[in-house]
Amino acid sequence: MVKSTITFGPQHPVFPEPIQFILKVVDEKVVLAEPQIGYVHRGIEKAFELNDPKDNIFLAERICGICPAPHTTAYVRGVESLMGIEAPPRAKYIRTIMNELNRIHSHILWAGLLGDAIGFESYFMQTWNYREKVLDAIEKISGHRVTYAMNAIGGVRRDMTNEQLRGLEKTMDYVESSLENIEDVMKDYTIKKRTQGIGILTEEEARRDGAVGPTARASGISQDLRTSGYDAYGDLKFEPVVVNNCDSYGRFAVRWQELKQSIDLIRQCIVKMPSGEILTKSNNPMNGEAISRVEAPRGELFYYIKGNGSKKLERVKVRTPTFANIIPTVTMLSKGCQVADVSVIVLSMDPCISCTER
């Protein structure tokens, strides 16, 4: 019996971002497992209440690369609540729009990051192909693939014209066909055995531990959201996809169906999309207290926003998915699982490094 202790990243090819894992091992099983942080601290949240509410969507929406249209949804809404005013349907729509696109090309870059860590490259890439088109479906609608600061106070920036709703639906049809042509890789015999029974998080942990998104409805939580009916939500028709694998064969599973769902409440919100309106303008004071939450791709995101009727806020606290996330994960690698699973389990849970530490 040989123990020893193991530094897993900061740098590693499997990590998107810098997250530190101190393994203590026995052999080749892993018993105890301590997360390090703060490697890309950026004090974003002081930021917050230095710059004009406006300039902060900017901010905002740079918390994370990934999720632009979550973060920057969470923190108008907190604002809106503050000065007591709301969006315009359409612009509720196209924010339902933005964030289903947003949630769609998410879903596609894990899926291909964790086909990388088990050695499907050709998946990677493939995957990573179809995410291009839904780049290119932002592109269009925003000026921008990354960034592009739809949200407003009040409602949106930008429009949709009839074109760019077809043109929409036209790319929904290609992704949906695209994602149906590689969704055999799931039953792939190396895929199965690298994911199914490795990273077991039961319900009872989950809930115990604070787990969000899709590592809790994989495990059986019926937890989502979107269900509450922000925005267009309580106008289209979904429920959250929940299965009770509790492994990382699970958390693979409702990602992808959340894949097919996100493409049917976008086909949803072209059909049922509203004229009017796409800003509700206000020169209204921000006083008192407002928590927004929303259902980002890797979970709950909650935006604390304290303002004192001044011009500048005087207080924003956000917390993450992946930050809830963290202590599931380390629930799961101390079970002793093998070092060899240690890159899967931690992918399973889609973490965000950058968003988490701010």
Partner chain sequence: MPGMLKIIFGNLFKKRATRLYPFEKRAPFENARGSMDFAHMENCIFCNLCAKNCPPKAITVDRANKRNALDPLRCIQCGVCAEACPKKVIEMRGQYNEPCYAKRTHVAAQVVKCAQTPPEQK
Given for the second form:
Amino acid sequence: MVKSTITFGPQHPVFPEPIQFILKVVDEKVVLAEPQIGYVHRGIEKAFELNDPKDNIFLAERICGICPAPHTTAYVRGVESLMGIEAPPRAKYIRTIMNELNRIHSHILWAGLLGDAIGFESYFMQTWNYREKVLDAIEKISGHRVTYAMNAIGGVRRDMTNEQLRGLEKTMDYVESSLENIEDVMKDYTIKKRTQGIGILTEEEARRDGAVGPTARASGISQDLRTSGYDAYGDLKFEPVVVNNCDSYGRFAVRWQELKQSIDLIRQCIVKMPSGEILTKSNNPMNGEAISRVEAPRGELFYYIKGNGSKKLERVKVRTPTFANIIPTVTMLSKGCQVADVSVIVLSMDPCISCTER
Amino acid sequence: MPGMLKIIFGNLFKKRATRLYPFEKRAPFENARGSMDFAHMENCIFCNLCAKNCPPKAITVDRANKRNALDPLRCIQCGVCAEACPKKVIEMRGQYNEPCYAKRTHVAAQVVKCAQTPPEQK
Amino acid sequence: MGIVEKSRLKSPWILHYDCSSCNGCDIEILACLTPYYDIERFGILSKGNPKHSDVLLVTGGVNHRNKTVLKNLYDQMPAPKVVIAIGACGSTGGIFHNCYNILGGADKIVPVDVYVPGCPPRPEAIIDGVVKALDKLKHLQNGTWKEPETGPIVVETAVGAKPAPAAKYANAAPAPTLNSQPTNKEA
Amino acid sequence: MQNEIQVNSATLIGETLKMLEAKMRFATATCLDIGDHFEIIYHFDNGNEMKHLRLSFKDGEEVPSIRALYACARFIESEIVDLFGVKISGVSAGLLLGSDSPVAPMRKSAPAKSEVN
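Given the form predicted alone, state the structure of the form predicted in complex with its partner chain.
Once more the chain from above appears, this time first in line as the rest of the complex follows.
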């Protein structure tokens, strides 16, 4: 038995981001995986303390370019609770719509990347084609494809017109019908062969390792922060998607069903959209400690914010979903998978390294 | 498999998905944030609010020489300066800044001139 | 121009390295490969191997850990090579300018030929950037490259007079104001 | 904060064990630099409510690690050691920072980078 070491990354064609896995391999079997991070560490938590709290919204947005909406939502909700104010109902609905649009584009992006990692190029092309429509809808509302800059402390910066709402409804119809077109991929023999039984994470392990988001929900843990009813989620009807597959296929299935759920949530928001103000202005001092949690596309996003009454914040701690999901991934990898499956397993938890290292 | 066949045959008869970018340029959406511009410089009072509110500190205001400078490579197109400006000097354009070979700042200056002479362009 | 030089311009291969960007720029680079923008029309291929690549796309500001990785990748690329810094962070450090672990833009470590502004730049801007880089490569191969100007672009507005309506910045796109802009009616 | 329990280095492991028995998920730990001493807040979640353990200690004091109870504390603790330069038994630095990076940059005494580059 010869044990050899393979370094996977930091620059690797499968991942757009740098992460390194040092794999101990016997023949083709991985027996031990050791992640190495730190290639994207910027020091954003310190910059939060140096900047003005209003500027921090844009900094929080750039912790992750794939999920800017949940990051800013979590940050402004934390600061709002320190100030003791609340956003007006219309602002809450707009936030919810942006969060759900974000989830749709993030999940479609992930599905495409998985197809790319498996070697299913046409699937990658199809999904990203549909994703452009979602990005166009986002650009019409917020003014930019990727960084929305919609949230402000006490509400949102831009209102949505009725025309935009109707356009959004049309986009949702288009996305739903196009996703139905490629739904058969889930039943495909090759996809099943590459994902079923690969990267197993049992419910017990998921609890022990603190998995969050779709990774946990694919292992049968019903854990979805949206059920706590922050923003407009309290008024909307939905059930967290939970499956018991415990493998990469399960995580695929969870995200696929969440896509449909998000489309449904946006439709509910459009119907129930209240009228009124979009911004509560306040100059209250930021004092005390607050914890703000938001369900990002990848799982629970955790912000701890401490203010000391002065104009700047004393401490902002960010725990992103991928940071919590790295240990479960190591557990999945160390169970004796093939080297060829490493990319599928790592992608199945939807890694976002720039989130992880901040 | 039948689903994929439907897509393949559909694609044969549908309009092409590709935007032929350099040949067919798509107009930016309404209110898109592509780049910022000191559009109405004649109204500027050099109050420094844009520079103070700019998150990446890309704007510098020189009150003595009546000049505003923007580092277009540092600008993140958030639009905060346009919101903060009391005289609505700054506008967000849908068009993005073009790629460049060297780092050059954009300077917008006020000069007192005879009203009839057209402004000089460099 | 020999056949190698010509083919290099007709089909440049791209290497993309994420220094410490927020993913926004990386995803926009990937979006260039998709049917909507499809940069493979121009023969541009994205490759994972530095030894096959002619163009290096750098996103994000350089930090203390990945500066050696970036230098390594640059050194491994074969000789006529161009580097494109994508986005505000890749060019100057952008919004992360006061983060302790950020050194600045990619030009602190490797020579950068083309800067693409934007946070993140749209895929159209990235295509423009690559085309500009190829233009430079062509001039370098022919020996006709002239160093660009580096001074500030000054636009003067006379107080009391009407401002000049047309293109304001010498190297910028024509500047339509928000009101006169054609709006997009596409679905 | 609500549901907060003050602990010290001696009682931390015992309290964490109670959390483990109550099937709480370890969300994360936050380190705070409060002038003369440090605090680490351990956040636990059971789906409905959060519970927090607040550990206060002096600079230079070695605090116990909860890695043996919660495996997911591994990266969280090494991040704290890296960024604050505190001592947690059995945890070494070098997760996020490179060899040239500033040492313990998140301390209040660490120089803030204010120049624009």
